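Quick heads-up: it's one chain on its own, the form predicted alone, in structure tokens.
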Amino acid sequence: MAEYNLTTPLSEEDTRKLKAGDIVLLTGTIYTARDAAHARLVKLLENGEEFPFSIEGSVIYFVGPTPPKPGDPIGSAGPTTSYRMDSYSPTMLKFGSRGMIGKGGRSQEVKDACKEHGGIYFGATGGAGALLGKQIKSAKVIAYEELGPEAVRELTVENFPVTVVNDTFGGDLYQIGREQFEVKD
């Protein structure tokens, strides 16, 4: 396992060197979207309509942040369970997104799309939303404000800590972890 400092947008060269278990500190711009926003975003892509941000090399954080305290750009910003985005993530990767941040396992279809399109699924630490929020330097709603916490936001992050869960080689950190502790006959 290695450690990397990467700046967004991510290139295919960036993602193809990462392996399940690697630690990454992300700096730059990432975008938030949960299931309701993903449904709308995928429809835009499939219809060739204008997208609210440049999808090429983008990293999407599955989060619904809490309101900020006065003077803070964002409140608690912990990851949400990722499987709810499984039906949308392959399309996002196909159109150029390079990374997803969430918690929990992903479907085989998402893992296959990561291999095919050079995408990475990063895990962020669940239960550490207040600490993760400290790595977010600015936040602004850029689409679907009516969705409240689930609106699409543009976040500027600095040294945002994530772990590679699914890599471009088919590696799955959750499976690797289980295999280390399985009793062998």
The other form holds:
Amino acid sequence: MAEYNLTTPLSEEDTRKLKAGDIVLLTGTIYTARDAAHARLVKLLENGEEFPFSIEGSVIYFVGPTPPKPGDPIGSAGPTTSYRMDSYSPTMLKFGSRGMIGKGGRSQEVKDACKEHGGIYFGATGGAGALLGKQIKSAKVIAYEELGPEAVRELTVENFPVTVVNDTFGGDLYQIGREQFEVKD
Amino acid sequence: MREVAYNDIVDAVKNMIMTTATNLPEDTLEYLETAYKEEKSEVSKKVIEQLLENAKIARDEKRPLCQDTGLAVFFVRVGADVKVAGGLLKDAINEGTEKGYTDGYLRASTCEPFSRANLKDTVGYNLPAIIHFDIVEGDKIEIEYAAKGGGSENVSRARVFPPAAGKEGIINFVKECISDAGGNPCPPITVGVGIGGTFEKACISSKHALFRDLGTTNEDPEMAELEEIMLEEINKLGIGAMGMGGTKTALGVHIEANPCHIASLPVSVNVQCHSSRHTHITI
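Starting from the form predicted alone shown above, please give the structure in the form predicted together with the partner chain.
Once more the chain from above appears, this time first in line as the rest of the complex follows.
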């Protein structure tokens, strides 16, 4: 297990050195999107329409934050369950996105797309919304405001703590970890 | 007949929602601390350390523990000798819910099933609450509340078995449900199991079982033993905190059992994430 400090946007050089289990502190700009926003974003890519941010090397955070208290950039902001984005993520990776942050397992299609396009699926600690929200220094809605918590937000993060779950070699931390501790009768 | 003012209920519900969103209950904290000490996986240990740190930040800075502040679920036992003055109890609970979620800067997570349109501007902010009523003896109103998140709800299951399935069938069903769920419901989890009754009774019982504090057991020794066996079986799965691999997949298994039809053995599994935000008050 290695530890890295990485700055977004991520290059293929950044992502192809990471291995499942590595700890990464992310700094820079990341973008939020959940189910409803992904459905719209993927349609834009497929139709070749204008995209609300630069997708090359982007990191997408699967999150729907709580409303900020007065004076705060954002409320609590931990990851949501990622499998709901499985049908969209391969397209996002194909068009140049290089990182996803969420929680829970991904489909084989997503793992294959990570290998092919140099993408990484990072896990953040679900339910640690207060702690993770504090690593977000600014937040701005840049698309689909009507979706409320599901709107696309541009976030500035500093040392945002994530763990590599799926790497570009087919490694899967959930599988490795579970096999190590499973007790078979 | 004792009278309770409508607005007193609104305020009490609002307060319990705001407090619960930022304060992890004592039983959950204690069990997470023990899990931290006993967990054999270094990666899972780190996750639990983050959860304890998160609980401290949430409490000290009054920030929601999790961005999924849940749908508001209530079990309400109303004494036969008490009435609400100035409105309906159901309306008071919904009004308190809306105020709690709004004033606490909590997320409005209710939406239409298909259009997925958020209901905050039409039905109300995070309304309607899910309320289960019961009428009991006495002149008190007892309100149990939990903020129920979506990730753990999504992996929950129910099935009506033939009676021959027996204990073994139920244990296997619970184990399969948790195994398939992996890290999705945010382990270490609490598992509510409803056994018997009808299809819907089993489901409601499995939900209510999650409102029980960790460390309490079913009053029936046979069910208490089954709780222990299930916990042991689940922790053999190796899922660990957030699915990273480890020995502490579940903190507890809570069973609620009911008599059932001679033809049926209904079972429901309702999963609660580690952020087990529950509380109760008596008015």
